[in-house]
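To begin, one chain is listed below as structure tokens, in the form predicted alone.
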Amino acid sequence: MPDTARAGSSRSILIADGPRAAAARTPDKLAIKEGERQLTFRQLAERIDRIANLAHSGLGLRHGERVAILLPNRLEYLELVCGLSSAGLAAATIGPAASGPEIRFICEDSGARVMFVDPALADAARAAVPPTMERVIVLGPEYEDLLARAATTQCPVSVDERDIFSVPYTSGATGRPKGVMLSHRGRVLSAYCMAVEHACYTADDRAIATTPMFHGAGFLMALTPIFFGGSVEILPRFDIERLLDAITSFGATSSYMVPTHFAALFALGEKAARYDMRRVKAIISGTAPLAQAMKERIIAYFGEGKLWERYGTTETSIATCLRPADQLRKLACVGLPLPATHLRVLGDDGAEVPQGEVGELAVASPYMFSGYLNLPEATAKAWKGDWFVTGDLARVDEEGYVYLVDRKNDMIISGGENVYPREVEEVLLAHPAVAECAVTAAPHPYWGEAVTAFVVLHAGQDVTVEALEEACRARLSRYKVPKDIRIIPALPRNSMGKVLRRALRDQLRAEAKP
């Protein structure tokens, strides 16, 4: 029989306990929808138990091991992660666009002996996995046959809320990818905090999940609605018209969107007006900062009182949130710390800087990660006591609101002066012709580093480099004005919409080589 630390205990709560409780209350209610496929809470709870028993009894996997998952967004993602973690296993999640070497690295680093894979990715997976991979299970008939033969009783494995349920890997923008170990406790508390903060995750609410679920944020945004007994529609990939249609037809009360989604929305022009957004309570944005000019357009489209902008990292989960009432009052701001979250702004010496000064942001909260897999030195370096040092530069105003200045590693030093790319980007994004931009450093023989801007224009718009330079000179100190502005068709981004500044820097460094 399951240990008392399992579901329903006052000592522990697991990510599967929310949908299990919903199955007891409203068994025939819709839990998850993906296209024409759907699961009720009764069906979801049964499949979670079958997966846990399959892993433990059928595949011989043991508490504390990792299992690789290589899937796009699809119905089975939630049941797999909830089911595997109910057997004490952690899902090492791999993005569907991962290369062969990336797949192999994550499988080797996580020590996974079993992989669950989408049929379209099965051949690539088999070609990439290391010899230590014992079995690759393809979703579809093979997967369903295995589940049909697994028991529907709760898996007899003792699982604690501090156990690891997921290991998403960082993008590797500053080195080799790191497996971020996430506990049941940290993500369940994050879900409760979201429910309190945004007030759009009750049993009566519906959400759309379109951001990639192999990321920590993407998975949390799909899990939270069903954790509290609501419903979620999963979109396999981002398409702005498909997203807007889903919000309308599903009667969604919330959706999580990133800056590139909003850019696609406004590129629709008059076509965007055909969709009904009246049921939406909350549009939640994260992953990358929103430009202030874009915030104004979002509020005009969805209505006042609906836009929430959050800041966090895979390691910290959500750390701050800017509420709707402050969106146009606090410019270029990411809000106040979430409940039970503490922040400090640290100088190079590790001491707190005075209010209003820029320093490195450190976070302490109950939502934090449990360390980097197989990297004790990197884990120790990331912490100063109970504080996780984010690598983000920030300042705090007299009311306690947080303003992200930039990534510490993205700061440009030109002629001895510090230039924060985001400040320059905000000026360029305020120009009516500019849709997107990224600012980074090019090597320079005199200045050391030269401020360089890559700009994407709105469709049908035209502007000269000289006009953009003039706009910058009107609002920025001379040393902050880009020495080079390049108009390009698109910015390099990862699957969550983050601009890959490192790719742009590498391009500029390659150009500068003799």
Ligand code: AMP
Contents of the next structure:
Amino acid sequence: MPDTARAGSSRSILIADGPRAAAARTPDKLAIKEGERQLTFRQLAERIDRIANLAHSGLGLRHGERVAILLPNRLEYLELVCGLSSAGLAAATIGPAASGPEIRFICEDSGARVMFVDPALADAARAAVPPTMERVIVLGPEYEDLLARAATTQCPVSVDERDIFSVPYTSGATGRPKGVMLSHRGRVLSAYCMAVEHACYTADDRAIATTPMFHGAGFLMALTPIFFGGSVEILPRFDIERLLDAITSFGATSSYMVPTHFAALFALGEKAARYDMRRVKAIISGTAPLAQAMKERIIAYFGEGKLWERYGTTETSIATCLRPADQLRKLACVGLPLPATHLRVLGDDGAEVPQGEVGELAVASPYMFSGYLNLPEATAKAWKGDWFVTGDLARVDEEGYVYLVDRKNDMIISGGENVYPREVEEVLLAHPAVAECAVTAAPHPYWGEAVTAFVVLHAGQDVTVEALEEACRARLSRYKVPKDIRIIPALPRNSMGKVLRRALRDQLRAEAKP
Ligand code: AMP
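Starting from the form predicted alone, produce the coordinates for the form predicted in complex with the ligand.
Now the complete complex, all chains and molecules, led by this one.
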């Protein structure tokens, strides 16, 4: 084959290729907005080049290294990750609420020599970083000055699509946080898949990104709109009224929301009716279970044909998706596998279970992670050949739709019977007084584990524990009915809005100790 043909067919696709191409097509179009600050595609592409050159020539960072990023959602997030990865560097992303030891851990584990930090977090970062950190660059004047002095020519590093562009850290509910290595190829293919599936990421579309960008999903939801030449407004943190204001004033055609965001929406009561949602084409929910009762309210609020629910993990990216037409037809379901995604449901022996039975979900697709940083054993354990074993229990119906039963580790064994917390939560959430709930296990001398529910009520609502028990008894087998229901003001959650069931379980264990 002549060399020219090979060069043409083997060109890698990188996450910065989308915004760069958009800069050539529509240079003066708005790419990113955050508050009063804005970047056109021309400005964005130029800044991406400057960052790549700053990292490579100015800071002397080399292909394959990691750079720490400690930022809330802000305008510079996308340019930094795109720019660094154009120089073959991966962003080790740290959440803005990380503690000193967490910051230090990620810096040490990633081996980062340079960190980019938000001005409000600079002191905390300097106090936390290990001695191996050579430079902490604060966004604002210091960063702008460095960029102004960097070249705008294309960075000379040759980057491959299988190179790692970011390393978000999993929450580390069990053991130490794991750095999930994400490749350009996996993320770009995920973006294409989202665009095809949701049909809301054309150059004419506009999205709001409000979930934290240090997470794999949060970053993808901010990158995808600009990858295809559309515009994105970044919200620094979640606030339901700001989100609804932004959707209407920015003319957004889509937004990604997590289940707690919807709970906040409906807690607004009549105020929610003030907003005109007619331009919205897609409301996408993911990250945590979306109760069926909530889906019905979302459809009533945003209109039919707009709600998508997705399931995935940091490692797999998006694996399944429930389309709008199926929302009320397939109850408590996360839909069908995405294009080019294969699923298996495995029994304890690692073999596939018969269709319809519950087992552990394994996923194979081109969107997946490339292993855990510095953890070859954990990486080997997570993969069975090409298949990533998720730790989620699921079943698949006769039409191939996936139902997530629960996390394998969250299953409760009470009197020898398996209880999946989610099933009990769905029943409690269907009660009109219940806004949120989490079900977990308390140690119990007779039952082994006792099903225990923590319930948050809608503001102004009152209900007795007996009435909630009665609602459970009406719909659940006796052994699944919570032995203890506690009404509390709020549930513990992580920054993506996931309920920390394990924190509640630990609390119950501590209470049970003599
Ligand atoms: P993370 O890697 O932090 O994004 O967490 C991934 C986990 O979130 C999955 O293994 C699931 O347990 C859970 N999850 C993600 N999406 C959904 C969903 N749509 N419904 C229920 N659980 C979900």
